[in-house]
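Take a look at this single chain, the form predicted alone, given in structure tokens.
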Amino acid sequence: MRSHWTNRWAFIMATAGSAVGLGNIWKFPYMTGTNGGSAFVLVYLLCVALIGLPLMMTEIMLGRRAQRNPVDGMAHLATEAGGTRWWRGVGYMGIAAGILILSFYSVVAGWVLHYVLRAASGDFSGMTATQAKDQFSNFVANPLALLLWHSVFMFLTMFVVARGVTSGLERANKIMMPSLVVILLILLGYSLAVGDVGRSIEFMFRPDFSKITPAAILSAMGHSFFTLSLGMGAVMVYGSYLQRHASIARAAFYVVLADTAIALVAGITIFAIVFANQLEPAAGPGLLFQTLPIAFGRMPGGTVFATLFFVLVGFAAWTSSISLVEPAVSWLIENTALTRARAALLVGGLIWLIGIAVLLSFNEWSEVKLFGLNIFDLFDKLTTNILLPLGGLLMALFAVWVMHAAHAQEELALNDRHYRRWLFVTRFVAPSAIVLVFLNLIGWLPFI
């Protein structure tokens, strides 16, 4: 019999988990910072809205239908609407995306778990803009180092989801989200204590529509499709584990609004510390690494909000990776006698594996390029810019043109009004925008 949530709540955490990670606390505020403040915020709050929020409801839907894994869902909804069985093909794809973005989000999340531990031993304090390059830059150089934190990174992620759908995914889920808000709600108050709120406010809210740049847009919709976790089987798994009495739609809405405010307070709060030590907001990815470290050397009770504040993206990354490896770890499990525990380490252990090559491309392995791109850069340019809005795109797709609408308006529940509003944005505005996306990403948009 398949495992489900135990209610509505569990599955809305487990989701929202799966989409607060590294990418609202950490590449949410670089992006905003890159691409000029309030208007990237501005495009990718509408962005959520009318694309995200639909595809979230999209992918929920095929999964509660299918009630099987990414793989075997896919084919059993296709057979279902007279179609082939080659749309299992979006199944696979989802779970080898799910595979190597966690071989490499691991090992940034292993820095994250470093990165703790430097700020509770009071490392940051008085760190100059030297220093902070120095220490980052001397500890990705080291192999060892990398492949340790790795490794208990790995071991969180699948002790918890050797453990099952109810004791182990919504357990954890149950505890890491509210410990995640709660200490979100600190680093908040701390910002609003010692930083400067006002100017990180209106840096993010007021409207400056000269920065709303054709790049910023895409940026924008771009990344409101990646930070809901869409497009590689995550969501559709879950989904399957989701009870038929509950509301899609309501609970889709839920989600992406915990996703959509966390990313916007873990912003508010940055860039407040940020511009109270007169940083560079535009830092880009170094922004977690090297330049808050040297705020928080500065500031009073520094050392104290710096590991809270570490502690909260180890939080984040953790629910987040749990989802990534679910559906390969369900589709073993229905496929093979192997059991959930056996079937976690058979996947943990590969990813761990693919995990070592990437951590060894920003030290021994430095020189390795593969199309003109390291290993790192190669994995995640892979994923993010083409599995992932290749699989979303094939979803929706798939959930307007092939599979039939009586099946769609059931699992929905939504009345005539808003069913046609979820079919026109699924059928035209979703899939046009992945494909605009998609193509500036792979540079076709050479007017971009």
Given for the second form:
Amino acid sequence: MRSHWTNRWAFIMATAGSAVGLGNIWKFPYMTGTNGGSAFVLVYLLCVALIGLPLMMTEIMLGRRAQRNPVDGMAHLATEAGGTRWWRGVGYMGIAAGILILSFYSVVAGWVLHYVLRAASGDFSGMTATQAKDQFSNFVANPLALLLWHSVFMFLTMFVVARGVTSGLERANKIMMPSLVVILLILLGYSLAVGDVGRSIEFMFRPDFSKITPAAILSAMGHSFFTLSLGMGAVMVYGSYLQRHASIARAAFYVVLADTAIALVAGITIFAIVFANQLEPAAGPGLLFQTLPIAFGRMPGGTVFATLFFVLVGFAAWTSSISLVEPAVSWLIENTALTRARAALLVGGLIWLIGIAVLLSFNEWSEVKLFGLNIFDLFDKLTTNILLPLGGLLMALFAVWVMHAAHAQEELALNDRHYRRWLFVTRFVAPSAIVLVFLNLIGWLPFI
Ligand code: PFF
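Structure of the form predicted in complex with 4-fluoro-L-phenylalanine, please, following the form predicted alone?
Below, the chain from earlier opens the complete complex, with every other chain and molecule after it.
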């Protein structure tokens, strides 16, 4: 007997927990900063609405119908529809993507844990820009420190996963997600009081089309998959733990809304603090770790709010990381005699090992490059810009061209008008958008 979420709120909370993560609070602000602000935000919002929402519905639908892990789920659905079992490749690709993502995600989440302690010890107060930079560079130059925090984070992740669907994943999300929202609102209030919210909003929302480049479009699309956890079976496996009667469209809508709202609020809060202190929005991945501490260090109550901030980021990362391994763990326990705890240990151990290569790419192995990218950037780009959109594309094509329409319709339970809309977008709009962006990436369509 497979486990299921206790109710549909547990599912929504867990899927929102998966979606809201480093992608929202670390990646989205820094990508907005380096890609010129509002142009990037606009393309990202378009991708979320046009591709993200229908695909979220699709992935949940596939999971709930299959009632299996993503690999066997795809094989089962394909057989049911008279298609080839090769579709299970989509499941394997998802497992691989999850393992690769967590191996770099956990390293960054480890930085966050380290910064919780630094913030709480009042380290940031009165810090100059150079000090902030030096402290961050010294920290990432130290492989042992990174290893320690990467290990702590992997332990936390596997601990929850080992406890299972209801007493592990569900309980963790039920506690952490509401806390996250409360902390974020407190921080928003704080930035309204002491930050430059006007400039922040202008930076994020005042359209400047000259800044829309092909690279920015690809990043925005890739990011819409990453931030919504789409294309790798995480949402599919969560959907497979969902009971029959819950409405998929409504659940998908709430999750997408929560993820987008949290990214935007986090962005507004962070840039308001950055601008109020005349700092640089385009600091890149170091934005959270080099730029924000300077700002917190100058502000009233900075120690408390900085600590809260990094705790928030830590919670967000934790509820996402557990979903990154769930496809692999569920596949192992449904196909071998391994217990959940052992499967978690095995997958966690593998990711921990790969993570060591990632953390070395910040110091000892910084010169090791493939396609001009170090290991960290390579894993990030490969998964975000290629594996996730490709996985999403294949799932969309599968749902509308292979699966029986009656089955999809029965599972989605939409009225005719909404069903036709979903069908149209999943059949034509989402796949062609993804393919166009891919073609443009490999230089076939130098159209923008
Ligand atoms: N959505 C997470 C974030 O925004 O941080 C990252 C993620 C989790 C991506 C789970 C993919 C996934 F399957």
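Only a predicted model underlies this, so the values are computations on that prediction, with no experimental measurement involved. C-alpha atoms forming the largest set that superposes within 1.5 Å between two forms make up the rigid core. Residue numbers count along the first chain shown, from 1.
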Item to check | Pro300 C-alpha shift between these two forms of 2 Å or more, rigid core reference | outcome: no
Checklist entry - With both forms fit on the core, has Gly63 moved 2 Å or more by CA between these two forms? => result no
Next on the checklist: Once the core is superposed between these two forms, does Gly82 show a C-alpha displacement of at least 2 Å?
Outcome noted: no
